[in-house]
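Below you'll find only one chain, the form predicted alone, shown as structure tokens.
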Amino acid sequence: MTEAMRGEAQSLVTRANIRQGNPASAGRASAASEGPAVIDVRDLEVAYYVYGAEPTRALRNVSVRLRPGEILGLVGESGAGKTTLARAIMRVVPRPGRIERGEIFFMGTDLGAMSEAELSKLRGRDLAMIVANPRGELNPLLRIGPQIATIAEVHLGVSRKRGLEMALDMLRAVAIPDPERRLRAYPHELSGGMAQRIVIAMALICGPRFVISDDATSGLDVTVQAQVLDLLRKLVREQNTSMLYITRDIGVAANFCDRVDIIYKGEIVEDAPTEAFFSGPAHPYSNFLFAAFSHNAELRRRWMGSAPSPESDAAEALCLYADRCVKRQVRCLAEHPALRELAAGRLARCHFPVER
């Protein structure tokens, strides 16, 4: 990476921090707590079956591990497999999808060995998910208070009165203005930012050990997005909750996450601590993402140009990124790259990673 390219990468991080109202060095999440993994995904593969055609492999040999208090950013373009991974962890892959192989452990317990009744007790209590369309999660015919309270009643066994008290406490925790009034409001009376905060309150009311945010802030304007991200980080730290933060915005991941995983066509292609990743991404696709967000013409030209003509007669590239990669060589068309360690805590799936 040239000095100009390195400066552009640092500029990307700085712009993300400024956009969220923080100085470049502020708001960095602390390191995850030591201890056993909260979520441990091992060699997960998910395929979608279509009649009369080959199944579509949505996830390929994916392994993800999160410790208590850690925020992992999963970054990739639309269709890369981010939401499929979230649904697989929650064990709610929709048909015709199917988990082909792999294991998912929660606090050392194999979720694949649990019955649907046992999983239902975990979802909402210990495993929670925040989605990008909050209004789709809220019942338009019910007031906000009972909708939040019901989650506490079902999973924690509290009374309706205590559930409403907890709901009010959560509305205060997510910084809803005039929480007593909003407790009696209907979903249509809320702004988009308020609706998103309500969904966050619903997800966190039971104090879950693991939360998935599936592009939950993508539909908000940047000011509200910054407020919601700051709120999420604060609540995650206070509850020592682990979070998988799914996003298409690499700039948000720069400021919000402890660690970054880059996913492409269902494969994790790079895994690194946030600061190390943004100091110098190793996989060509990661550099492509940097270029897509960059205002540096040289950076965009270098990484978004056409791939060189193949030097092999191979019908299909065994590296899934070879058809777009400006660093492609013969080996990329003949041998699938493994996710290998480049340095302590840094992994990349590439035969010819970017050197510095």
Contents of the next structure:
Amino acid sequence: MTEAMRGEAQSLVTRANIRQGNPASAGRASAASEGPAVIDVRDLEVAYYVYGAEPTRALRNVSVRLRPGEILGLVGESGAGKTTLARAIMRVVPRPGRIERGEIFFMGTDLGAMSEAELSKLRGRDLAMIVANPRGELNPLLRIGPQIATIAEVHLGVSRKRGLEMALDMLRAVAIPDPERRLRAYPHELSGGMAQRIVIAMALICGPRFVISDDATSGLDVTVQAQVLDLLRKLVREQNTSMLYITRDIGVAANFCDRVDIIYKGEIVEDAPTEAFFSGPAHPYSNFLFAAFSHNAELRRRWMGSAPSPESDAAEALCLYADRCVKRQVRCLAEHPALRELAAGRLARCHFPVER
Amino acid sequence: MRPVPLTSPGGPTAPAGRRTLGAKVKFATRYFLRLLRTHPSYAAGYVIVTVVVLVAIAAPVIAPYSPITADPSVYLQSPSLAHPFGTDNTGMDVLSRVIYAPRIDLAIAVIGTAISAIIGTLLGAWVGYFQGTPGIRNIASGTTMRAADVLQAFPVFVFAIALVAVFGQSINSVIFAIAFVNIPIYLRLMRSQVLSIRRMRYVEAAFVSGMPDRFIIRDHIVPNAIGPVLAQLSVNIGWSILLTAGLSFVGAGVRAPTPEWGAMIATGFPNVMTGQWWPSVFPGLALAVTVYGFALIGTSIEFMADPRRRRTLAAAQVSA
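Mind sharing the form predicted in complex with the partner chain? What's above is the form predicted alone.
Up next: the whole complex, starting with the chain shown before.
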């Protein structure tokens, strides 16, 4: 890795920290304490069956592990399979998608072996999901309070009165001004940032073990995004919840996550602790993502490969990034690289990982 | 149209704090009056229906004569002070009969519509929600829809006549016929609504947060899908009155001496040819106005069931 590159990476981390007003990265290692995996995805394959065409493979051999309290950032471009992974974990892959292979364990139990009834007991209670465009997630005809309270009522068996008290507590926790009044508001009376907080409150009211945030803050402007992220991190740390944080913004991932996974064409191409990752990404695609966020034109030019070719699914024998890669060599077109360990806790799927 | 400000400070949005029942009633009343003021045609609808209902209730007090007593000495008299709407060919007072008729017409229409709406809506919500999901419920919902197709393949009127013919000519049969022919309408309306509502992100969000199907249907599907059904309800009461009158007109509904608009039009019809228009025209007018009134109410209910449109009303008030 060049000096310029390293400087750029460092400044990105710093910039993100300044933006968040939070230099703390010391707490991360301890928060992600050792323990059994909360979510353990093994060799997951999901394909979309489109009529009259070869099935599109959205996820290939994806393995992801999250320890209690860990925040894992999943970064990738549109269509990389981020949302498919999130929905596969919740076991709500939209049709015509199908889980072809692989297992998803939650606290040691296989979600694939569970009935729909057992799953719906887990969903919302132990597994929660926060998505972008929160206003669409709220029923326009119901007041906020009852909408939040119902989740507690269903999963925790509490009364409506207790449910509303819990909802009020959650609104306080997500820092909504005048929570008593907002409890009686309709969704159309909320701003985007407020709606996002409401959706977070709904996801966290039962104290889930695992939360997926699927691009949850992308619709918000930067200042509100920073507030929501701070809040999210605080709540997740308090409840010792694990979180899969899906984003396209590598800067947010730098500040927010304990570990970062880069996903490309349905494959995890790099998996590294945040600090290590941002002091030197190993995969050329990671470097490309990095450069794309950089203000350094020279850096951008260096990593900007050729335009992606139309996806050729049959080409199992080559590296999926080969068509765009600036470091491409003959071997990349002949052999599909495996995800291999470069250093302790650092994995990359590349024949020629970028040296530091 | 007045310019509508984007925000509505001071409009009738939900005020802060918990409200007492009295305050709620007061708020609702103020809101309702505002609706009528901004939409005079809705007000006309409510006035018409209220008058018809009151007249039906107070019929024995207002009606100058008995509705079923014939006085052959005054048959086919033109409208006069003694008989403002004239008399029919058996000498019964047309005004009294017009006044008594909504007792029968409204009761049949309201009960018939209510039965069909309840059954059709529940069935429609169920069918729409489970259609396309794998398993027995998909087959059941498909079967229900095909059954509705078969029912709707018959012309409504002919079908109703057939039902009354099978079950015998009585008021109960007419109610049953009206309920039966209307069920597919609500079923279809509700199903089509549910099919789009169930794709809404909040329905999916509810599913992903582990809500059981019955909660999703109760909290998210039905309230969001019910608006057009409520609007349809009032319009449908109007149709049902027409259908009742139509059945009676062709002799398949309520029998002659009982005061009923359709039967009255039928009785008076031959005399229209010879110039005695009043035994048919007055019940016909009453019928038309009543149906129109219900249609207007239907539109206003649709308006009120939608909080987003309600909001425009609040905004209009502020700018007023």
